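Given as structure tokens, the chain that follows is alone and in the form predicted on its own.
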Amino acid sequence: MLATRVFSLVGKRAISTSVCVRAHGSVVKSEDYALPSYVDRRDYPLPDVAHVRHLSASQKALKEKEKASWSSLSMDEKVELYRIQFKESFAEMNRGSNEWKTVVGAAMFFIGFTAILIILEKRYVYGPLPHTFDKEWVAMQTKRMLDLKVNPVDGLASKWDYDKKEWKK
């Protein structure tokens, strides 16, 4: 039973992935994508296919003319030749985008927002500091810890000379 079960399973999901049928009734065959497929990358330079699939009759003359001598090609020809097997030239692909300013400009909202939130945090939900932060306050806790001889080894009572009352150099 459980055999069938994991069968029926792989046999749903192999129909499922090869025939897409779609809600009107029309069933549609999906890209196949272990074929090869053409990319434009300077890290991959030669695509496995050509970036035209299927060649109007210009081209097809165009490509028989390319069997030929290439001395008979004008400049043209020989661009042409060139965009039926890639799409974009080195130069190209390697052409500048306008696509770190929106990068740029989202961060900056976001850091934007972040100090906006921040300082409503300030202003609304935090309240005012307690008293131990006060300069007094500190002063007094630092002399009850130096009277106290807290961590004489190697802390804040180690640096303090108890002779001259003032801290070591």
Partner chain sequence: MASEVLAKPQMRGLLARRLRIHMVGAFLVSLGVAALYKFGVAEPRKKAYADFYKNYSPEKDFEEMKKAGIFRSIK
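All figures in this text were calculated on a predicted structure; none of them were measured in a lab. Positions refer to the first chain, counted from 1. What changes on going to the form predicted in complex with the partner chain:
Among Y126, V52, P36, A61, the residue lying at the hinge where one rigid part turns against the other between these two forms is Y126.
Previous: the form predicted on its own; requested now: the form predicted in complex with the partner chain:
Coming up is the bare chain, nothing alongside it.
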């Protein structure tokens, strides 16, 4: 389930432009990339060109009607004119999605996979720890640090009660 969604997420970005052009064919020609294009962007509210470039006959008639008084336009005609000009409304282009769940899920999956690799590495690849990590050695080391009064104001020696010879509660 997660895998298919992750692959579709990756695939959306990975499809090359030429494949997209072949699919759309007559709508977008590859030479058009240098011409002003239509974008749905919050910070560019009035794009350089209209969304629909080749109007059908009824749309051309509607554009003629638009040159007259606008109060004669019906609500559906106004919406039709809007949709000629723009692909998605602000509400549509700003809609949220559930993509974040796929991203978080995939990230956690790969972190977990890395954890498995690290466990295998510790078990089969690494040698033993140095003898200075043994419990007895660390105890001797800590005793010496307390004798030296390391960091007596805020640090290690400040947590030791020298009168009772135990850690402060």
